[in-house]
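Only one chain is included here, represented as C-alpha cells and corresponding to the form predicted alone.
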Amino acid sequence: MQKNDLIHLEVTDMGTDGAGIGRYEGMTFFIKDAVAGDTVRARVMKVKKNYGYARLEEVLIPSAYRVEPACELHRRCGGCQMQTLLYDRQLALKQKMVSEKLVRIGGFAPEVPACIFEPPVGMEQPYRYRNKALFPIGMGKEGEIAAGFYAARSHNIIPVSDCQLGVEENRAVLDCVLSYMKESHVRPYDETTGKGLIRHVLIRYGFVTGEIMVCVIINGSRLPAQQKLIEKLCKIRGMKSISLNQNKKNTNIIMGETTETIWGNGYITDYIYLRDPGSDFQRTDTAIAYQISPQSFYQVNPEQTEKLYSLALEYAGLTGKETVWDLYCGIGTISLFLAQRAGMVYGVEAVGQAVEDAKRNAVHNGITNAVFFEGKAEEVLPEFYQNGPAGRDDFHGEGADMRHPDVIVVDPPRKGCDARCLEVMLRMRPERIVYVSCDPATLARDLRILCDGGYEIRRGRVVDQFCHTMHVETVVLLSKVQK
C-alpha cells in the first residue's frame, strides 16, 4: 500500500473527528467526508504500520444516512465535520462517543452508560444557531481582501460570506467591514510578515433582544477613518456596540488584553429562559438577563444552552435552602439560575472580566444570594476549605456552610477539572455533584476519580450544543454513596 493508491472500501464506522472508518486488505483507513454506510473510492494519502489516511474521491454507493449538506463549502471549511450525516445519526454518534469514552478511559462497565444516559437532546432546526462568530480577515487567492474561516488543519482563509450555522446579520457586518477596508485602503494582517492592521472580526448577536456587537481585532492602536466604519455599521438594525481590541503580538491567540468601545455600549444584553425538562423542554416564564462583553464566555447556542442549564438545575435538586459552589462559572450563567432555588451560591472564575460581568448580571437581575470570586478553582476552593472566608477581602458575609456545601456544580474547559480541585471537592463531600462537560475524554477521567472517591453516577444526558460538528456537551449527576 503506497501513497496515491486508489482503493474501494465500505465505511463501517465514524471516528471522533468525524472521519469515516473502513478496512481495506486488513488495514484500517480514516476517510474525511465519508459517512458510515458509504461505499467509496478513496486515494491513499498516508500509510502507517496498521492504519492509514485516505481522501474521498467518489461515493460509489451512498449511505442511507447521507444527506445533501446545506453549505457548499463544507468539505473545504474546517468548521463542520458532519453536515452530510443525517441529524438523528449525528446525535446517536455523539452519544456513542461519550459512552465509549466512559468505558475506555473511565473504566466503567458498558452497562453504566447504557443505564444512566437518557436520549440525547437535539434541535428541531440545527442551523442558524450560533450567537457568536469570529471571522479571520486576510487575502484571498485572487488578491482580494477576504473574510471567512480557516480550511481544515491550516490557516488558509476560505471566503465565507454567510455561514449556515451563524445568523444572517453576520453577512451585513462583514460587507461593511470589507467595503470600509477597500475604501480606506486598510490592509488585513499577514501572519507571515506580521504587517497589516485588521486581524479578525468578532460578532455577537442576542437571540432574544436582537442586539448586535462588533469587535474588530487590530494589529495596532487605532483605525484610520474610524468614523467611516462606525457609520456603515450603525446602519445595521440592532447594532448596539462597536469596539476595537488591540493585539500587536505575533501569536495565534486571537484577542489582546486591551478593548476600547468606540461606539455604543461596552456590552449587549440577552436572556436565557428556564425550560422544563419534563415537558419536552418547553420554555417557562423564568428568565435571566445577561450583559455580554466582547471577551465574555457565553455559550454560543442559546436554545441548547437553555436546555443544558435547565438540566443542570434539575440535577442539582434544589429546594431553596442549599449552599452551592459553581466552579468555572464564567459570567454567572448557571450560578444565577441556581440562585433562584438555592440558599446561597458561590461562583468561581479565573477571568477577571467575566467575574465583573457575573457581579453586574446578579445586580441587574436583583439576585442577592450569589457571590463571585476571581481565581482558579483549584486555588480558591482549597483556600476556603482550609481557612474559610478569613483573609478574602472580596467576601463579606457568613460563610459557615461554604466548607460543606450541599451541591457542587462544575463546568470546566476542555482540559477538565484540576486534580487539586477534584481532591477538595471529595473532601467537602457534597450530597450531589453536577458535572457539565465539553470534552468526553476528560469527563470520563474526572468521573472515574469522583466515583473512586465515594460517588456514583445517577443520571446523564448528551446535549447537542454544536450541531454538525463533533463537539458535544454532556451533563452528569453524581450522588454521594451512603454508607
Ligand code: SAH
Second form
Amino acid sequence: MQKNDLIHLEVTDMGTDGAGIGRYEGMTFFIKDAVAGDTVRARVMKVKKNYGYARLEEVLIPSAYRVEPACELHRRCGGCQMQTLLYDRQLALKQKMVSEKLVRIGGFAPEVPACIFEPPVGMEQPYRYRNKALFPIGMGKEGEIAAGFYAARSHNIIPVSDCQLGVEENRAVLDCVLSYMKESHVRPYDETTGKGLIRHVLIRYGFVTGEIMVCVIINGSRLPAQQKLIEKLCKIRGMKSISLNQNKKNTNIIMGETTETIWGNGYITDYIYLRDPGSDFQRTDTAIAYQISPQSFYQVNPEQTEKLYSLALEYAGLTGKETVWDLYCGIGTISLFLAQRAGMVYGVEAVGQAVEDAKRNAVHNGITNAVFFEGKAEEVLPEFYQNGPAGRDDFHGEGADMRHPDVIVVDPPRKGCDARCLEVMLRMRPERIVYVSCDPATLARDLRILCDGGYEIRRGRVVDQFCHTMHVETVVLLSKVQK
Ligand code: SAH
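Based on the form predicted alone presented above, generate the structure block for the form predicted together with S-adenosyl-L-homocysteine (SAH).
Time for the whole complex; same chain goes first.
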C-alpha cells in the first residue's frame, strides 16, 4: 500500500476528531468527512505501520446516518467536524467518546458508564446557537476586503458572513464594518507583513435581551473616521456597546490587553434561566442577570448552558443550608445559581477581572450569600483548609464550615484539576462533588483519583454545548462512600 492508492472501504466508526474510521487489508484508515456507515472510495495520503490517512474521493453508498449539511463550506472550514452526521448520532458518538475515556484512561469497568449515563442532552434546533462570533478580516482571492476564515495553508480569507452556528445579526454587523473600511480606505491587517489595521471583529449577542456588542480588534490605537463606523453600527437594532481592542503584536493570540469603549456601555446584559431537568428542561421563572464584557469568559451556547447549570444544581442536591465551594467559577455563573439554594457559596477563580465581574453580578442580582476569591484553586483551597480565613483580607467571616463543605462543584479548563486541588477536596470530605468538564480525558483521570479517594460516581450526563463540533461537555455527580 502506498500514497495515492485508491481504496474502497466501509466506514465503521468515527474518531475523536470526527474522522471516519474503516479497515482495509488489515490496516485502519482515518478518512476526514466520511461518516460511520458510508462505503467510500478514498485516496491514501499517508501510510504508517498498521494505520493510515486517506482523503474522501466519493461516497459510494451513503450511510443511513448521513445528512445534507447546512453549510456548503463545512469541508473547508475548520469550525465544524460533524455536520454531515445525523444529530442524534452526534450525541450518541459524544457519549461513547466519554464512556471510552472513562474505561481507557480512568480504568473504570465498562458497566460504570453504561449504568450512570442518562441520555445526552441535545438541542431541538442545533444551529444558530452561538452567542459569540469572532471573524478574521483580510483579503479575499480577488483582492477584496472580506470577513470569514482562513483557507487551509494560506492567508486568503474565504468570505463567510453567515456561519450557520452564529446568529443572523452577525451579517449586518460585518456589512457595516466592511462598507466602512471601503469608504474610509481602511486596510485589513496582514499577518505576513504585520501591516494594515483591522484584525478581527468580535460580536456578542444576548439571546434573551437581544443586546449586541461589537469589539473591533485593531493593530493600532485608533480608527480613522471612527464616527462613520459608529453611525453605521448604532443603527442596528439591539446595539449596546462598541469598543476597540488594541493588539499591535505579531501573534496569533487574538485580543490584546487594552479595550476602549467608543460608544454605549462597556458590556451587554443577558439572563440565564433555571430549567427543570425533570420536565424536559422547561424554563422556570427564576433567572439571573449577567453583565458580559468583551473579554470575560461566558459559555457560548446559552440554551444548553441553562440545561447544564440546571443539571449541576440538581446534582448538588441543595436544601438551603449547605456550604458549597465553586472552584474555577469564572464570572460566577454557576455560583449564583447555587447561591439561590445554598446557605453559603465560596467561588474561586484565577482571573482577577472575572472575580470583579462575579462580585458585581452578585450585587446586581441581590445575592448576598456568595463570596468570591481570586487565586488558583490549588492554592486557595489548601490555604483555607489549613488556616481558614485567617490571613486573608478579602474575607472576614468565621469560616468554620469552609473546611468541611457539604458540596464542591468544579468546572476546570481542559487541563482538568490540579492534583493538589483534588487532594484537598478529598481531605475536606464533602458529601457530594459535582464535576463539570469540557475534556473527557482529564475528566476520566480526575474521576479515578476521586474514586480511589473514597468517592463513587452516581450520575453523569453529556450536555451538547457545541453541536456539529467534536467538543464535549459532561457533568458528573460523585458521592462519598459511606464507611
Ligand atoms: N464556571 C464558569 C467558568 C468555567 S471556565 C462558567 O461556567 O462560566 C474555567 C475557568 O477556570 C476560567 O474562568 C479560568 O479563568 C479559570 N481557571 C483556570 N485555571 C484556574 C485555576 N488553576 N484556579 C482557578 N481558576 C482557574
